[in-house]
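Quick heads-up: it's one chain on its own, the form predicted alone, in structure tokens.
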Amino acid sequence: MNEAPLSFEAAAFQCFVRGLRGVWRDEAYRGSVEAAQRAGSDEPAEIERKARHSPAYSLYSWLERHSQQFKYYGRYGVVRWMEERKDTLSKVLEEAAKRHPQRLQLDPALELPEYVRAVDTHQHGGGIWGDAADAFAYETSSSAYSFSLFNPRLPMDLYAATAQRLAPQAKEVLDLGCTSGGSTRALKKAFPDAKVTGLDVAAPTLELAHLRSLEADLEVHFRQANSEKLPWPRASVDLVASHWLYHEMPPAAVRRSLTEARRVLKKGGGFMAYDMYLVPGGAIGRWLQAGYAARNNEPFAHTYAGMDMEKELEAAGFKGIEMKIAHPEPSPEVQAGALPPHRTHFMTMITAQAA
């Protein structure tokens, strides 16, 4: 089964929300940035003070947050539309865990953390960790386009080309946080004889991961865990990677994943997280940065972008550390700390190698 066609109506009603999009990504963008220079302020409480009459920054905030709920629960929304066809989604992802069930290890006792539980992230009520339906909403949003509007697939390439530099020879891979599965095929199209498990905390994204890795004749495993507890013995583990993981965890379970995951890693083994970091464009950018997280329903977002990594990973044990915005490559200005001429989610890659 390929994702779940969405009928002519519904299709062409997220071609109207990708347009709203646009606006808010160019010209409400634009209009926004010229009230935050006027500011004239360092500070990105005193510029939303400042910026928040602005026409131009209201038009912006309204469409970040509406656009996203018209996405999700408009007449033609994706989560709606999984609803209504959510007891056949379920008979699909229920056949195919029949199909190699070793490949597949859900834990119904698992505690889902209250930081997943207390917030409906991305505007999904009751977020994707509830039902079939939820899954699949998720995977044909994230899979239609992102935010900036960029092409959603293209990050996996990357994703894949840099474990493989970072471990070339790695035989057994983590892959955190990992949902529908689309970073898991990616690294074992990049590690075709390496053992590669996905690992969430969600059973339903992990049924769907386990549906498109049969479809794609993958064998991938894929079990039901918590990134702060993983079920792995000490040195086990030559690749722990993650993929839009952290900015989805407060501060104190972002560093026991570190440390768990450097539990897990052999001595030299390779650690990748590729998620939102460096905020390009000095206090505008982390305006704007701040502003996304609270209207997404994303409020870890800010918080992760204000940890120091690089002392977070020595802390836990890591040596070697890098970090660049890996995606979109930026310009020589943006390089330089400017702000990107359309509002963008840069992407940063972080590698380290266990100390």
Given for the second form:
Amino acid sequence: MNEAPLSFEAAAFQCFVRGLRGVWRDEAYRGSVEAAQRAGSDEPAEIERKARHSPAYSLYSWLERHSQQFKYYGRYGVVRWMEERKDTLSKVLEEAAKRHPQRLQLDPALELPEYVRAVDTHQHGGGIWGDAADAFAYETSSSAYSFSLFNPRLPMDLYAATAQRLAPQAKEVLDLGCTSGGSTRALKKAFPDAKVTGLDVAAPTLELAHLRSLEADLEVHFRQANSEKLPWPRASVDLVASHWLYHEMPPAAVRRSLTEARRVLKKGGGFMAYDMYLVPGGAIGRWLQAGYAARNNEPFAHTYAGMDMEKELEAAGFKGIEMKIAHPEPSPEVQAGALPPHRTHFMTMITAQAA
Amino acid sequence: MSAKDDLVAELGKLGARDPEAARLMGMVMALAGEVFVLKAQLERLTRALETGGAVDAKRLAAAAAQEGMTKWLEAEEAAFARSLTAPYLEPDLSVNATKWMRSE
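Alternate state requested, the form predicted in complex with its partner chain (shown: the form predicted alone):
So here's everything in the complex, that chain up top.
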């Protein structure tokens, strides 16, 4: 259901912005890669200093930063659009919260971590935790701009299939950092008899997740909580999953979250994290990824990619650790170390069992 | 300075390397966005009018003379100019979060 459909003009403007993103993804990206190759260095900082004189990289970096701001804050931007309709959207969420209220557990006392409040993630000013307008703006913008995930169903199908393989008999399932609950609903479909709970620190997105689950006629639970301190008893959960979570957390918080995941999991329980982690393309790939982290206000995408997750998971009490680029499926050339022909997010699936 | 800190320092400059170019680029792109919207509106209108057979020169002249058209122009000229120049005045609306790339 679309509670605040964009006007004809706003939708046309968003088409324009998507067109800009297409230039960023294709021509500007390829020119930037060529400039980086000419730099002839295996140090990302040196590549940055040499490539910045390239017109293609100048355009690429400008588009990476500012087309996102156009999307949100241009005259027809999504955040502006939703802000003007905030009262209506708030009422929609309030009404939804009255239906099956036992499925939505909010914690007004929960303190948002500083790394969430301060970062302005995705350049969404005020973030997705503020109010109903922020939640709807996030949902609209994330669904309309998955520039690298050409078929939005594929990652959800992969997420659900991996979960089923990891913990086929799961009865208690957690989905950490669930935002508007798309991944949580995918898990519920995979485990129709299980209690599936999505967690997030942001109340408005959980309210929206609750609304969307009611619309989908799925009995999914949502709870406002920080993955660093899970309100679940020790050894009570069969599967802890997360979807695009850890690249939004600094390393110390990731470590606390892994420790908590292990604490609540039963021995042999499944752990999975679907996120940006492995980066193909050597030094140029790392340079591009760091640039994206800097310019799109996702600084922890940089620090997460720098963590040794195998070591971290072992230290937290996991075994059977596997990780691979899961989506999009890398070509043989990319698997051999080449960069892809288009700018894309390569998503890594990490799986493990509680030791 | 470590290699990691060196990279973050370079990337942390964001648009500061050539701020004038970034401002002008913002204005050009804002203008281009307005043009795109206008083209879409015009295409939609043309299709509607062709379907209904409603357009001729006399009707267009009469519409241009309407008071409502004058008011629209007054409102639009202010909104358009502000939209066009806003990226020059505020070229970067987001916080610079790169210090977090040094998180341990």
